[in-house]
Structure formats: structure tokens, C-alpha cells
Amino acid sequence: MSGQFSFGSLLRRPEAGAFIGLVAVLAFFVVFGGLSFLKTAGVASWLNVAANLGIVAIPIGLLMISGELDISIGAMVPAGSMTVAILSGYFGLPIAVGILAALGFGVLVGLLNGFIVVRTAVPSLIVTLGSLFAVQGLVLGLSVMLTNTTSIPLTSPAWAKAMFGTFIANQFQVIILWWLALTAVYVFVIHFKPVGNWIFAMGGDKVSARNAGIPTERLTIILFVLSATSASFVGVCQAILFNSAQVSSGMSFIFNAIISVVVGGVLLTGGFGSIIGIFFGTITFAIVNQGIYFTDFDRNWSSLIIGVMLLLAVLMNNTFRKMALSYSPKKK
């Protein structure tokens, strides 16, 4: 029957080289690192990571999937931080308007980016590049010209920090929650709606799908308001964590994220992924990152063992592609 399960179309699954790379570096650390890697304190590091870093992955990949990129989300987490401590904690403003505030300014450099992308010819990383750029000169020109410093403390009342900034049982943040609440939302629409098929269509080719009906520049621009309103997001809720926000913090969310999404099994190229597979690739990259302190490695090598750990994941992760791409099922 073809309704019948099938072991071999389940690892054609683009997710299915990012599971099994994640249950391979986990398996590296237990060893290496023991079972304290797997207790509470051990996983809420791990955790803590992924759901920081995976709110903005999933967009990134996403726009990654659709054939486009953004880099921005380097200056939008410092970006965020920022706008909401500097309006709630240097001018007493409520913590809810500096909430809207830091999310309305995501939209707008997502808009911007957006717009900028559909209506030129130019490379959405050379656009994402520049905005990068003007976003950070921004928010530091500002930072110094309204408070005179660009590190700012910020006291936010209880419900906020209850909402976006605490830790559940003293280890876990709450932006766990925000992550897997995300990701769950992304999963519906993406893979059950008609609008997950149109952003893959994108990705393998944009005329094609602009011909068939699909509003290619509409998507276009949601999803880089998706991926720069995300990181602003973020970065409301590390600053209302640790009450306090900097100019200097953010770019590495650049590369994790790019990386995490290619460990998921998602194509430079475009046009192949899953929300699920970025999910897997994002804790295999948390894993990694913070495995190598649960372990007796001299961490003068750490880097090193990152990066070749990272590099299997990803020729695991393309040999699942290959299998996916070149299967055709055996008529009957």
C-alpha cells in the first residue's frame, strides 16, 4: 500500500540527517563528557543556547530556504536591547512601549530590507550587509548621544520579567518556552499550509514561482521582517534578563545561525529544508558549543573540535540530501 510506512522515505527526510547528527554529538559528549552533561544544569546550558539562537534561526532559514539571506540580525539583537532599555530604563517610559518599540523597529529595518531586496537587483547580502552596518552606527551613535554610554541598566516589573526574562527552576530562561511556542507555529504553517510550498517554490525558482501565482514579493518582505522582528525580539528579552543592554553584543548570531541552519539539513541554494530539521540543527550546535566544557579537552582546542564536529554534521546532513534529491520510488 502506499500508505504504508516506510523506513527509507522517513531518512530521505530533510531532517533526518540533522536528528541523527544530533543524537551522534550527543552521544560524543556523554562519553567524553559524562552524565553530568545530561543533568539539569547540563542541559539547561545546552538549552539556554538553542532557544536564544533558535528564535532567529528559523526565520533566517526561512529566508535561506526561499533563495535570500540576512546578516542584519547581527546589529537587530543588540538593536532591541537597546531600544527597550533605553526608553524604559534611562527614561523611565513603560516596559510595555519599549517592548513595541524595539519590535516596531525590526519591522521597520525588516520592511526595509525587504523592499530594498524586491525592488533592485541587488544580492540580499550585500543589502543586509549594509544595513548591518547602519543599524549598528545607529543604535551606538544614539546610544552615546542620549545617554552618554552604551551599556544601560534596566529594572523591569515583575510581569515582564515573569514573561521574557526570568529562569524556570533557576536554570532554565523562559525564552525556552517563546522558542518551542515558535517553533510548534512555524511547524503548522509551513509544513500544512499552503504558504510553506510557496516559500520552497521560491527557492528552487522565483520566475517559476512568480508566474504560477505565488506573490513572491509580498513573502519576500514578511520574511525579512520575520527574521529582523525575531532578533529584535531576542534582544528585548536578554536585556530584560540580565537587566542590562550593549552596544557590542549580537554578531556572533550571524554565523551560529547560519550554521545551525545549514547543520539542519537547509540549502544555500534554496529550496530545501524543514523547521524541524533547524530545530535539530540548532541544539546540535548548542551541544556542541557548550559540550566541550563538560569534557576534559584542553579548551585551547576547543575550537578546533567545534569545528570539525560541525563540519560532520554537515556532510551527514548532505548525504541525506543527495539520497532525498536522487530517490524515486520503485513502480509496482
Contents of the next structure:
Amino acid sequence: MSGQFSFGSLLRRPEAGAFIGLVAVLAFFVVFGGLSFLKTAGVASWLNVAANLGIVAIPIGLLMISGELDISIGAMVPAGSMTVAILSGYFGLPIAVGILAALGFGVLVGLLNGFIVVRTAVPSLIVTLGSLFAVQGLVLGLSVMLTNTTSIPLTSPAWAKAMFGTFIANQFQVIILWWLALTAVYVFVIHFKPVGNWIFAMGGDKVSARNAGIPTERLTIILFVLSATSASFVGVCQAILFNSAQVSSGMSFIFNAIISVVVGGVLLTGGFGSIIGIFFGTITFAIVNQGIYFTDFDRNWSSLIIGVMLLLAVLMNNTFRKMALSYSPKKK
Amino acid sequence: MLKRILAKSMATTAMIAVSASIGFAADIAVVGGKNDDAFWNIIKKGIDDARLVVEANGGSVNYLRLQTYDNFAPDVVQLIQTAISQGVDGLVIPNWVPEAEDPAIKLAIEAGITVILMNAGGADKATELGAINYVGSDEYAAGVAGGEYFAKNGQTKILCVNTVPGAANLEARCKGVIDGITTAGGKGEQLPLPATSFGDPTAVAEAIKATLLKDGTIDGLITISAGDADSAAIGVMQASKIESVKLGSFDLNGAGLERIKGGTQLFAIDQQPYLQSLLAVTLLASAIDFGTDLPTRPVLTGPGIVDASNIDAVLAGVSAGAR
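Rather than the form predicted alone that you just supplied, could I have the structure of the form predicted together with the partner chain?
Expanding to the full complex; the earlier chain stays at the top.
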């Protein structure tokens, strides 16, 4: 690096495509939805969705970079919210106990996923498909057995509300701060520490990575623990914010997280991507998903518009990645 | 061949019936959903309460429940055949899968069993099969009641939030709400949410907030499920419209009941499953034992409106397992 600012080198960074996709969809909805989309309520509308999704999307992105996938998050989000609602809402235990139990359950499921993936040769998609259904069934069964219902109200003390489930300025969910802080930590660890390179190396070629001395098995397990626990954390925040938890929610997180990650420039085959890219990808997805409500389009067309916009964002991203990867500086 | 089997089974039927009870009072079988399905546990409460009446007259009630929903249609048919082979006098059966169940139900009626359809089916189906009545709810009628309730309360423009657009029963709910408010002179429209929002309460809440901010004339909001009402309550709050937009929901949950009690939700529409089994079993027993004939067809058990006026009784019902 020359150290001096160059627009060209900025464009060739892995997240550049994701950023340009983001700007494009934002422009689209400002044109069709008006400037209210950029005012406080509008910004909160997509930031809130992005934050909830983003906390899950980053560890999913890391797993995908390392060549794995975790779809059990679809069950872990409701598992987190039901754990805290059953323990602290139904049984009246202190909220801290409920939160810790929910996160602990996330760690446990993550460890199980990780160990099974590492010890057996079964693809992680299949392993986590199994744990997706198993956790869903466990949560439903336990909920009905313990509380005789599948929807549990939760009243949280003020400090828990303030930390996990309140609105800043009556618009922005406090989870946005968690998302920003976690993103910063991920950026630091992944892009400025050796661990980051190890994860990319695993996605590139796992056998060579292990031969080079990278603790691939331990890293894989850690990544699964991260994704399951993050999903559980989002579930906890939801339960505290919405004062309620349901057995049947969270499946949309699977697809939405994967879409965000891919829109953010991570290759489905692994080995390529960046945290900032995933960050932009998540915001892009949230804008596309929520922007529709600021436009005059008939709501029956929502899914069509979401699909087309996401495809365009990925295509744009791909074009930029190709340009970045095939770039060679001019000889002077 | 079939006749011989039938005759044989009827003979055994009669024998079992005689040995099963001392008198000739009605022995009734009720087919229902899984043990861990909350709805069917409320149904069980209705059956248990109806059983007191039936047993007082010398009859009996047997609740046959599905073990799983994995092999649904064959399992339901199997339960109908179990009831036939047990030689019951009356059968209460939800008509979930008509194409699979109808032949078995007809067989039961041919075997001399009096049948009432409950929960799923409708009056026309009951007539077609030869069942004496249908006891249950009607999604469209429930929606109309919701729309009318809004109108009575002074709302003029209602938004029906549908998180699963395309599902026939949920579309019927929203259509009912819109027709109900339109007939009363107001306006209504449906907000279909894309599948990417389903199960993400934040996405649902934000969609509702944005819609309320975009259309300031909306003063009433109803969700197709109780869980979605939790999201809607936050969406309304974020739009700063708690005063001006009234919230309603289909179905009940704990958080919704608390909101109704606390005044942040106007009402909830309940299909009242307790009444479905209570009425179906007692109607059937009375028809078999005493030849009564209820001219009301179908017997609608819903919609029941839960609002501030009856919330305390409903909460008592919840803790008794009847709501």
C-alpha cells in the first residue's frame, strides 16, 4: 500500500461492491418512496431490522467463509426467547438467570453442532438441519410440558429493558448498539488478528490449512458456538423488547442471514468475504425488505420486488469482485 | 362381503355397547389433536365438563387423540375405525381431511353411529355426510364480527395485517374484517407481508409502523394471530399512535390479555374451543338418549370477543384451562 488515498484501491476492496449495492437500493427507495425513508422513523425502520439480523449474519458469514453453514439459527432465535420467557416470565426467576440460561443453551447447541461436524464427515448443512428440527421440537415439547402454552408473556425489570429491549429516542432499538459494538469487535479480530487469516485459509483449503498448523477443528467449533449463541442472544432481546415469546418464529432468519451474507460479498463456496461487506449486505437486505412500505407499490408485489432487488445487488457485487480480482496495476 | 363384515361388526358393536355401560345411554367417542397441542387441551376441558352430564345419564365419553401429525390422514381414519369397532353410539369428529375421512365417516353412519362434525367441516358438509350438525367456528364470520366491533367503537379505517398471505383461512379472516367494516360505512384493507418477515417480530413491527406513518387515516389495526399482535403493539407505539390507532387480534395469548387488561389493546377474537367440545358432546348425547333435535345449523362457537368488559372472567377461564 502506498499510504496515499486512491479511489481505485478503495473500489477494489472486498466490501466496495456491497457498499455500492447498498447505495443503489437506497437510491431506488428514495426515488420511489420519497425522502421520508431517510428521516428518523425511516432510518430506524431498516436499522432495527438490520441490527437483529446482523448479529446473526456475521457469525453465519464467518462460517460460510470457513466453508461451513449453520441453519440451526432458525430454531435458536425462538429457543433464546422462549428460554428467557419460560424461566423469567413463567417461573418468575430473576431475568439475569433467564438470559444466562438462554445464552448457555446457545453455547451448548453450538458445541454439539461443532463437535458433530468436526468428528463426523457429515456436511454441516445436514448436521445443523438435524439440530434445527431437534431444537424446535425440544422447545415446543418443553414449553407445553412446563407451561401448557406456546406463547408466554414476559415482564422485564428496567435495567434489562434498558440494556436489551428498549427504544432510543422512541425509534431505535437498543440492539443496534450491540450490533455496532459486535461488528467492531469482529472487524478487529478477523481483519487485524491472525485468527482472521486462519478462517479465510480454512475456507480456501481446509486440508492445507490444517497442515499449515491452523487449529481448524477448534476454530470450527468456536464459530458454531458463536452463531448459535448470537441467535439465542437476538431471541433474548426480542423477548424482552416485545414482552412475549412464541415457539414458532425465527425460520426466516436462516434465509435472511444467508442472503445478507451473500449480498455482502461472501462466496457461497467459502474463502472470500469481509465483515464490513456483511455489515453492508445486512443493511441492504433490511432496506429492500422494509423500503417497500414507504412506496406506493401494491403490497402484493413485495416479494417480487425484494427478490429482484436482491438479485441486482448480488450481480452488482459480483461484477465489482471480478473487477477487483482481475485488476493489475499499470506498469509505470 | 362388505355387508357381512358390516353385519358382523355391528353385532360385536352391540355386544360391546351392552357390556360397556349398564343402561343404553350414549357412549361417545371424540377425535382430537395431539397431547401437546394447546388448542386440543382446551377442547379436552370441554369434553371433561360434558362428560359429567353424559355419565350422570349412564353414558360414557372417550377422547381419542392423535399421537403425531406426521401420518395425518391415515391416522385420523384409523381413529374413526377404532371408534366404530368400539361400538360407540355417537362420534364427534373434526372433518380435517374430507377426501380421506368422508368414506370412513359414512361407514360410521351406516353402522348406526350418530355423528356430529366439530371444529372443521361446516354445515353443508354435515348435511352431505348425514351428520346431525356442525359445531365450530367460521373464519369469515369471525372477521366480520371484528370489523363490526371496530365500527361500533368508532374506527373508520382498518388495516388487517396478514403475515401468511395466501393461506385460505387467514385470507378469510381479513376478508371478513374488511367486509365487516365496509358494511358499517368504514374502509378496510389488507397488508400482506412477504415471507421474509414471517417470524421476525422486528420486521413485522417496522412494516406496521411504516404503514401507519404513511397512511394517517388508519385508526384500527388487526393481526391474524396473537403473536403478531405483540409485534403490532410495538409498531403502533413506535409510530406514536397508541391513542389514535386501536389494536385487535385474532386468537388469544398471555401478552395480549395483559394488553387488553392494561388498555393498550382493544379486543381479541376467540373461536372458543371449550364451547366446541362442550356443546358437541352434550348435543350428541341428548340427541341419542332423548331424541332432541337442535334446529340451529351450524352451531357457531365463535367469534367470542374478549375486551375490557369481560377480561377478568376470561383470565379466570385461562387459569382454569377453558380459554
